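First, one chain by itself in structure tokens, the form predicted alone.
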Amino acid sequence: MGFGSVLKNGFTRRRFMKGALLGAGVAATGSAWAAQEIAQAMATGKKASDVRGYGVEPGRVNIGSNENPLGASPRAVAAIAENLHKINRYDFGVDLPVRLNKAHGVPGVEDFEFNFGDMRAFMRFRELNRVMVTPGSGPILQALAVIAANNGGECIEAVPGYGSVARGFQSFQMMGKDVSVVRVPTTADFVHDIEAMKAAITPTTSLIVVTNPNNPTGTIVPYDQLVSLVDAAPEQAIVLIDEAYIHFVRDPNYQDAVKLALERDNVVVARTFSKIYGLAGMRIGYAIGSQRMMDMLMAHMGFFGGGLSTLGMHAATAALDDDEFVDRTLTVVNDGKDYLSAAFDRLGLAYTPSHGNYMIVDVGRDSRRMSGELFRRGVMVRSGSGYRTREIDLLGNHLRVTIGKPDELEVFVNELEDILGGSSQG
């Protein structure tokens, strides 16, 4: 039904409201892992013909995206419905720059309130804000790349590694800029080689960039390191510290980089909505780093809220106070992980323990055809051959895996171990 039939209707806004919001509460129920629904998931031959995903047309597993399984936080939904109305009306968005600043700590804002019509206010929050909202965590790492690049320089990046920053420095190459990239690769155990990429530092490196958790191998960088990466960056030095995973990081004692990036001129941390709360296809993200950063940000992306949508806004504010959500989230994430080894474990398959919403996995051969192989039976992972560089290729025979919910990942045990001929170890 599209829109004029629904005023046509008399599809009342109360109507809609409450169907938007049985609707969140459907997609956010997902159920808990039993014991017994574990050591029985193998028992059963589920196909993908046999399950629906949140967000997912029928017949389709789609574990390729790092997306989140219950679907969308139901308080975000919620306001996304109480404010669908308002759509034609501007929302210059300062609630939720504000609220991020006072939920990350920033001296200065624990009282502060904003008056639009108050000159003297905006001043002052401009002054205290170290938060940029974006329409995803993309264009954040895109106008840094352009920041970095814009007079010549060198990017540092891992691989294998998320490698956006190090595509963007790419595309000014092509334009024939005076950049180059250096790929540094990661210790055996797919973690981050921080001394590597402390030498390979030049006084022109212009950029460094670490995935923490990273991404595609859910490994972590210790807070330690990360400062030492810090101190050996050149005063001109970008330090970007990607945390997108970092809410499903199991360590409880972990210290994220929010701290250094509020105590360092150069450094800024990149958050994203889209995981722990469900909210990818609503582009909501943001970086934190100090005043001078926000500055820079500003001046290539505009106002605080950084062009994100009236929606969006509103859904993210909600979605901050969603802590239900958030620990279901990572209650399906942790059981999944688990669930994932131990099938990994029997399968005598090699894999590298995650502190992401997904894992990877040695499937000992080319991955990209075992990828292909289970699209065509419905279901969807990614390629570790996707993270490579020309000269370093060390995911070929991994494949990442998104943790979904149980009958997904249900799915792609059963077909992945058909696929590999039904071998099994122990």
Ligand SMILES: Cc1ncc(COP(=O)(O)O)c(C=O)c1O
Second form
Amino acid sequence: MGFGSVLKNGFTRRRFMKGALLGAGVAATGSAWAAQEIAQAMATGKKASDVRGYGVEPGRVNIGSNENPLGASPRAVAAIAENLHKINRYDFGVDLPVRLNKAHGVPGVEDFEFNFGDMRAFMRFRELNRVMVTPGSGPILQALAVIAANNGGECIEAVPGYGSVARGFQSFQMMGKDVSVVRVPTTADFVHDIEAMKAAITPTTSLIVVTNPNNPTGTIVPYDQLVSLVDAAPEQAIVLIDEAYIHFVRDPNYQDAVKLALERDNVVVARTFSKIYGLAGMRIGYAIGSQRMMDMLMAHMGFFGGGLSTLGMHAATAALDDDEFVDRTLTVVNDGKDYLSAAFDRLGLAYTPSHGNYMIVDVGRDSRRMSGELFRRGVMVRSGSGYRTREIDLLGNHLRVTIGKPDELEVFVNELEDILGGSSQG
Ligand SMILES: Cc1ncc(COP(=O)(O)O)c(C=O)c1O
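Same protein, different form: I have the form predicted alone, so give me the form predicted together with this ligand.
Up next: the whole complex, starting with the chain shown before.
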């Protein structure tokens, strides 16, 4: 992009003049290419090559996968280091499930202490236990798709939504199984349309999915609406409430669905350590639900989800105590959402207020091409077109942007502004 297109497309005069003056200076020394580069740098400020993200190679801004931009919980990292020498052992213990049962107020576990080798205590715990720890929450979603598809009937999930359960279910359909997937469009402001989802329920519905907050839209469903959805479900249907992003909900009075999962026989809440605790690579998640749901998941996935690592368990247990890291993450994410909102307002782009660590924004043009152009500039975001079905495409012009560190967001805004203002290449 050269001077002409910068000016033509409405960049501020001050920024243009700075760039032009510098560019002209370099041009006088003979390098038109350098003049153009510098003009662009002046017009757009920070670039990907100017920033260093955690866990990503220098010069790349990775704000595409809803990970924690601050790295991992330092307490989790310390626990990994402390336990590195133990990885020759099958040392899973039950500390993490016990901690999680207690944290979620599961009745009967308040005073439970587990001592290694105390089989009676262990058997008592197995009766009370309402938590199943798994290698990330993704396998819970997949297991529920398999279990429900095996029962036949329909899977109901919103669109745009995370969609992994619907896709899992669909693969059974492609294999010739008599199942179907019903994707229910969100409302115009991208909130789950619970009434429409209820209307889609039939006597053979076997699985209903609510991602809450929703990914990619960041919207939430009030607790009483979740209750009404569960009430409307037939007895054999499992209701999965995926709370991967629940820690980021901004409303302090918001009620999560754990109570519902503990009270009802057919509700599973899925949680993960991948987001707020920054442990995506350690693969730790968990399910909460009735004894029946736990037995069903365990029968399907095996004890401890079939594949946990000692280090992951230690890391997650330590992360539960890392309030400082959680607070710091929430501050960065909330400030980042405010920063992006202000930037989108300034650029005249419509966006959806989000309760996740990400936001969707309407960039007014094909999002796949836009994300491709950003990628070429070192910025990884998610194209909204990935959240379409064959029939329904509500985010074809949207990007989903993960909240990164301030400098990462600055680069994203600079490049977005440059593409929007500069040319037709986006
Ligand atoms: C809504 C939602 N559910 C589940 C997952 C799976 O996360 P993990 O398997 O890392 O726990 C993700 C990951 O991005 C997600 O966005």
